[in-house]
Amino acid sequence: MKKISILLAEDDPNLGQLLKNYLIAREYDTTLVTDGAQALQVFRKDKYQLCLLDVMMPELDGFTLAKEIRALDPHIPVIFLTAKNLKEDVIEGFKSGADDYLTKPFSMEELLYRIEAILRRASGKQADPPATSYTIGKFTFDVTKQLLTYNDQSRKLTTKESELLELLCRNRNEVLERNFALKSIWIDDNYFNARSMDVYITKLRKYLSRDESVEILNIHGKGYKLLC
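Could we see that chain alone as a structure, in the form predicted together with the DNA?
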């Protein structure tokens, strides 16, 4: 299956690199540029399936850029990344044809969620959720229904429990880095959110304790690894 290609235009080098890494980790073929002019240039050369554009950029702002891009490819999905409380911008953004927008700060989960939603809509197919479910030892984990099942006994997980368990499953038998998980689910990787995550790890361990072969292992200073 061919990878989805994303053009990411973000002038903040830190955020840009961060986003690029996350998207690549999620199997999106991502190209990062740091200003609008460059974005247009790159877009002309190669085709992309989705654009992620920061609104505030030097040389060429996101809105104008979107118009130019739309002139080249009227149907390409565009998502804007915008600073908070710039709702006026949002309006103008929709005019130039954004399919969606995110106000900073946002979590990776949210970004990925919207990307998937838009691609789903763009591909014409209606409905059909990915119906993702994982097998964890003797457990079955239905992500969309947030249901963890063991021998016909089901437990309804909370939103956060479910999000964390999904990340663990996605990276099973390899290290899920703390910061990655925090940025993905909690937006901020500060002290309190880190402690909150610890609490959820404890909860998940308790839920999964019925199957001895399943274990959430801590990798000191790095993160967690789901063994199963």
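Can I get the form predicted on its own as well, since the one above is the form predicted together with the DNA?
There are no partners or other molecules in what follows, just the one chain.
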């Protein structure tokens, strides 16, 4: 089986080599470059399945590099590695085409989980256009109208409730990573937004409790799983 190729652009040589060695040990074919211009040159020559890009790099910053890479391959997953965690930087990162955003320092285990989660989403099913409605056990969820219906009784969901339930449905019976949900809906994964999401999860559990076959599980250290 051919290994997945990762382009790693990191201008800190010590961190870059550490990340490269870790990813190679986890069976990822990893190419390390130390500036944005070199990364773009290498990307044009070879085929990669994922890019890990430092934001602050010489020659070409990570945001600009991501835009250039996405112009060549609109579908390749991109994860930013950065010391920045301001809301404006996070928004700029996602506008540049990021699939995820890791703030330094981070654990190797968290990086690996993010990579695996993004590669699963990029494997095929996520390329399908989002559904406009879902069947959740005995419930019907109309995404467009934000209506959750059970036995002809409908509940109008708030925008946040609807967005969170849609993400759970899109990843049903799989783990919805907590930080991915936070950044997708709240943009910033800070403590207060995390607590807010917990409240919305509790509300959704209450709404869905009428059908005992439907459950939203807490997956410790990772996120949530909708079982139905």
